[in-house]
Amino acid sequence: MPYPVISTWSATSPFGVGRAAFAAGTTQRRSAIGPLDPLEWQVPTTHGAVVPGYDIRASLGRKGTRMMNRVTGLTITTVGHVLEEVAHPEDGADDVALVLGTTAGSLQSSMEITHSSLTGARPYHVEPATIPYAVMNGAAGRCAIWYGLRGPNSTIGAGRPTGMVGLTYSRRLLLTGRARQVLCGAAEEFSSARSLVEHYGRLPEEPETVLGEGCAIFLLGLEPAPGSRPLASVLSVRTRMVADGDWGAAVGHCVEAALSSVDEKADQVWAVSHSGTADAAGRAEHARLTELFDAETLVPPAADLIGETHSVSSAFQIASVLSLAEQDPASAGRIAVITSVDPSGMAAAALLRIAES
């Protein structure tokens, strides 16, 4: 069975705008949390993790921005980088997909709706531009559009490891031929609305949480695109729901599925990437992977650098192993094990083997 390959990528992150400012903060360990400007967010933190300067319109123009909201703007810049690189019809592609990964759209929007409808004079008073985007699917939908992108369109949430289960999905699709190119990947925004889910959702006795965003989007297909050469194929993905709360032996399972499906050992990787949340899924889940492998394997955490990115978490996690494996020659034909827990109650792995340079 042929595995799907990862032509090219690219990130908008508190890094900023592209792949390469990824790459370089990923590679130099440079955290981008910051002090917050009080006057553009309005948040019950002082901190956070947001993209440098990043303004929808000067992104992408003001035609068909006006409404717009930051997940979508996120996603739209950030799918224009990968096709750029791919030689993209202008016309569009019927056999291209967008699989996009998100834990709610935008809670922004969906906030901003109920409040106009629940103080207008009348309920129906809410300014109709804003309804496709307070959508679940409404950044996929409007990036496709944008672009052309006629193969299925498909959104997916599943918490910190939705990156990896995209993954999963977009195999489906090209296996199935429903697709020749897939966009996988996954956004969120920063967001006033955002901010105050979490901070009056969480429990008194857990530490406030320092939110990042961004979006990270990977193009694969069962061959590589024109003109690019593979950066790395992806093996396998398991999933598992944790219903007694022993995510350490999820984790476990996860990991040991995955590379008895393909064959491989422990000792045959190269880099382990965890999601690196401070809470008991998260502790479970690094405990767990030191038991099975290396301590020299273990990458750090990419939350340390960009804060708390929860759906995107994932495939900003597989971005910062890619970014690594550019700079290391000895990644070369080996495999990266990447690992993701949430709360909410699924661990998560998947395997990459890194191509041959």
The other form holds:
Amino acid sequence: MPYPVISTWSATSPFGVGRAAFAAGTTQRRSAIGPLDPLEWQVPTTHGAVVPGYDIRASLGRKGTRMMNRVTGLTITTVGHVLEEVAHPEDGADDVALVLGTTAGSLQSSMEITHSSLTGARPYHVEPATIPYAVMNGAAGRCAIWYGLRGPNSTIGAGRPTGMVGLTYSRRLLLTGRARQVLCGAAEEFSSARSLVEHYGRLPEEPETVLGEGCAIFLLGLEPAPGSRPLASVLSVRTRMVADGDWGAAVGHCVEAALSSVDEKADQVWAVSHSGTADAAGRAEHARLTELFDAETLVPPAADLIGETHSVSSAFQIASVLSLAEQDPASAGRIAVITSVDPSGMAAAALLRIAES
Amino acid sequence: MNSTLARADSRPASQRVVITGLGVFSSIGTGVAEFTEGLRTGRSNVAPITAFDTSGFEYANGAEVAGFEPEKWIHHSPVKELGRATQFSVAAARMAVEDAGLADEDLRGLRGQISIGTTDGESRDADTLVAQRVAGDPQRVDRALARRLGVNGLSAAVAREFSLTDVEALTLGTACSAGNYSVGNGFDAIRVGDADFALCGGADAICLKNFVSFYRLGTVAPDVCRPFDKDRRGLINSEGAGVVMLESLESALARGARIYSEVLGYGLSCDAHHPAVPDQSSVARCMTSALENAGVAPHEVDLISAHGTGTKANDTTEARAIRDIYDNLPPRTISLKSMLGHAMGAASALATIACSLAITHGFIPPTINHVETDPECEIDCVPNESVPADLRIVQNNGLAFGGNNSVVVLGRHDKEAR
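Let me have the form predicted in complex with the partner chain next, following on from the form predicted on its own.
Below: every chain and molecule of the assembly, starting with the one above.
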């Protein structure tokens, strides 16, 4: 079966808006973690990694954005940057799909609904304009309206590996002819609700998490989008559930299964991106990769620079690898390995082949 | 167009996907036997909601799953550490595997796909967290709840329960059509060779956030759900889970499995029009793509299980879209939500199960609470009493907020005919 190719991508991230800002931040290893403005963010932590100066109305205009939540704004902004690169018809398309990863939608919008219900004069005194954004597929549905994306519209959750599972899901849409091109990625917003949930859920022995946010979107097709040349092909994605607590073995299984499925050897690998998760799973993941690959192929994790971005984290890893490939001629035709682990028990590995330039 | 059955037959058995196990927790019954009986007799269990404090609402009826005993079904996971929606999904997966005549070990050597659809995930836990915070004592906020809000837990927990390692577990958050999305994803995963089997379905637990949202939008019925009736007043919130075991026909035949139905195909479309109001042309486009994917001509369809929420907007738009596609001669078109209530992410999964049982047992479940069909919804909704019927092909509609439509087409598997 043919391999899907990534024609273009964009990201709205703590490095700033757009692909160039992400590429610069990640290749220059600039930390985007900083003190949070206490007037803007009523959160239990002092630091975070937010998209600098991101304002929905400044980014998207005043029309249709009055009650829009942040995750929807980030999604529409990012998808817009991707569509600018290709010939997306003004009146939309029936064969362009959107596959958007999430952790639980907008906790901010959904918890606001509950909060209003519990504290208002009447339990049904909730803001109706918030309701569509408080549904988990709100961002994907609104983004479809914005750009006329009438193909399959799927909101998926698979923890940190979501970006990679999204590639598999998108590949199936392409192979079965359900879409011609797929906008595939994930989005996560910084919010007081998400910060509080993270804070409350922390075990006493765990350090406070530095939360990040943003959106990364890849344009995937069996052919490159018209007018573009492929940046990379998606050779294989493998996932595995950890049943015995051995995260290193699970990551190893995923990597080896992915490599053998396309008959590649570890020495063909140009770069390896790991999740950089600070927990035991992340440490085991890293340890196993150092056994499998030469030390110089291991890319320092994006999470060190942009914080914990949950469902977008592996999409940001893919974006990092593509950013590095652009600057490194040695990447041409070679393999990038991306791995991730999630507390739910899932480990994943993806293989991309960087296009010949 | 070729007949469906010929088309499905023309696929190799390895690429034909059949349903061989059903797991169901619904407001009208738990398990295949009770659920089938409920569908046949037109059962409904609408009552005042007990899941949260409903004082201050003018009305708050729902259809809850009464007497849910997750411990009976969840054997290898700490039940109390799972939210109610996850308990539903794991219990329904367990029931589907048992119903398929499989042991846990049978699955472990295989490559699996686990897809669970949901509207709200563990929003009931999120409601509790907000309530604890409103109560003002941070010490009372429950850490365990905060750690399980990620919706991927609904599918990952299924993998953990069965100690499945070679699986992809994902949760589809496509609201009220998520169950159909999941069945479709499992169907594709098996057909493209990504999986040997798939556990697919949907799960949701009644929660305040969801109820108040629909209530505020004026779409909750004060008493009961009356789809396609001229006096319909909205939906009734419900909950539960439906999970099906999917495998290739080749695998089902090899192990002599009972086959409830064959998934002939499915379709997806997005309205890209309005977040909460369905779009007729997009719903029609979704049905067309599902029928084309299944290789089925409209006149071959014996029954449509409509999304049929019982709201003014949905039923009119959906009925019109159906009449468009069916050249004004639609087959009988029922709404299971008249009995089950709207189980959100579980709804179309429960409907997939109901359609499979209707095919297996040769009857059409009724649309209950029906007095007079709305002239705007010109369909035969099989009012109030089930009827015997020889069903070969059934179409199951799922529509959702966000304009996320998904339609699944199921067919009868006749051993002799193939």
